[in-house]
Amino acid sequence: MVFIIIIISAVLVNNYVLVRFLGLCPFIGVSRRMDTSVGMGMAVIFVMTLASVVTWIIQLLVLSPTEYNLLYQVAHLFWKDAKPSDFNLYPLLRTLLFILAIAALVQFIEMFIKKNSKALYDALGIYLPLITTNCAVLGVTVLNSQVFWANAGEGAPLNLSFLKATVQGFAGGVGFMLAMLLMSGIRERLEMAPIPKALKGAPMAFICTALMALAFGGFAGLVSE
């Protein structure tokens, strides 16, 4: 049950697009068209999940203050009065890692991409290399990690489990590529549409993404945080 809640909370309720307002500069400039849109979504989807699953695993290896951090097992080794608290690098090295773990990311699926579609490389354009500056992939990661700490002391049991985190990282991409879908959909419509010349190409996209953002503002509430 629990997992269904996140789900629907990182799809619908808190979408990382069109409630949280993150990773706008990839959902304009790539949703002109489906199957570009279904490209960056599937290769969103990949980093936010795998992104999840690694920064979970440097907060409890390198950043916690706690008995699992690899810096004081090795220190204490040497220094037999080390403290957990004293390896306390969360709030020193967290963005710093976050991204150096994604964008290690987000070079291993270009070159996939690269390699296998050629043409899907050459759609998605500088938007690709820019998901490592995609600020919802690295909010995601920030929100994970702000619930792996919510309230949690020195030795305090984890907040976030593994499984959770990755299931958040995974449903926050599928709401990254529904809101990406949703778009492309309309975008390609508009095109037939007789729209002031003011209004045509980024204007009418951004009043669009406005009204879907109030759309998706009516499933505030449907599930608790």
Second form
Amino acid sequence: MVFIIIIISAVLVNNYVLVRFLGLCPFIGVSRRMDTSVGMGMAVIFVMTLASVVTWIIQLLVLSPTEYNLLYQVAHLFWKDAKPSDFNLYPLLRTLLFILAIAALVQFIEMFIKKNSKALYDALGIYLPLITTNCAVLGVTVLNSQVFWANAGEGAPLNLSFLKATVQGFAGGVGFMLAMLLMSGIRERLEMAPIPKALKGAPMAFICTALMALAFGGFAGLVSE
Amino acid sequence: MEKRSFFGELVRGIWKDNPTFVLMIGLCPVLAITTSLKNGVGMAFAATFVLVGSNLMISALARFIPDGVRIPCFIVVIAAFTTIVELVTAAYTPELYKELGIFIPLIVVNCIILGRAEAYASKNPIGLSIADGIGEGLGFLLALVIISSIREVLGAGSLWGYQLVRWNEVTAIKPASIMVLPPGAFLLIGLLLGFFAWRKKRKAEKETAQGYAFQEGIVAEIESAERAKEVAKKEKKEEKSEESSGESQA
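Based on the form predicted alone presented above, generate the structure block for the form predicted together with its partner chain.
Every chain and every other molecule in the complex is listed next, the one we just looked at coming first.
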């Protein structure tokens, strides 16, 4: 049940593009045609899910002030009175480690699918480099770390927070793809529509996005937080 | 190559190469946090600090960074400055920190900053890079001030937190709260981008109009000459076809 709520919340109620304003650059830049927006959406789902997993592990092993922190464990070998709370690196290193992890992850995925799956590389390859600077990916990892980690509390089961983070990453990607697909459908029709010359392209796309966001506003009461 | 001055680079970023309205990059924070003027100005200063700092460091370090690992190195520099901003805002302006929320760490992936680092700071001397950073930052500030003041006035009836219109049964003016909600942001940026596109087009038309009187004569001459050629060709063809038809009949 918890997971269903997370999925509905991330796809419809707090859609990453239309409500949270994350990932607007690819949303406007790549949504001109249906097939490219499918490719971009798949790539984002893939990277967002994996990024959620990887950053959760980084937070557990390096950033969090828990006994799982590797730095704490090393220090504990030498000084018996070292405390986990001395190793709260979260505020200091979160941004740096997360963005580096995402950049490395994207690079790694690109190399991996280039070698192993020609079809997948042809479909997603050109979109992968763009994803490093997609703020939806970093956004979902930061949100995960804030929401699920902070609410976990002392002694809460960590594996639940891990699953929640992964599900939120996946659902965020699905929400992004949904918005992209709707937008590309609208824009393919806009090409034929008689609109003022000054509004052609990005301005009209934003105005259509406004209408879409208005429609998505109707989902607002679906999940009570 | 045109000569570049500190001041010229500064002004270029504000208006001609305005990051939001002309280059259309880094739009996520522009739409997300412009619900009030205070937030907009706070965000602009945070981004400007990161932009100037990263431009300075990157233009100083560019020649030591190997080309293959360029982007990760830039990201590390930018992330360091972003963390500074995050810690400082959290310590001194906790309200602003709460309002901007996730968009402070997201300065790292703001296309303006990485874009300027890649396109400008890595190829230019330190002084010009700082000017470029300040200029683009001020351009970003201008865009955020325009958008956030429109949204705050229309959406909440206030500016910088001061109530402009008091609504009661007598005045019966209610703020259009849609403007502070997501759809209002998309609508406003769409209209503003349209306005800037229209301005650009009109300017281009004016410039061509100045050279028009001179060009008009030439264009007319060329056209009439071409028309004469076409007429001549047609006549020739007709003659030929008449001849050939005549021959076949014969």
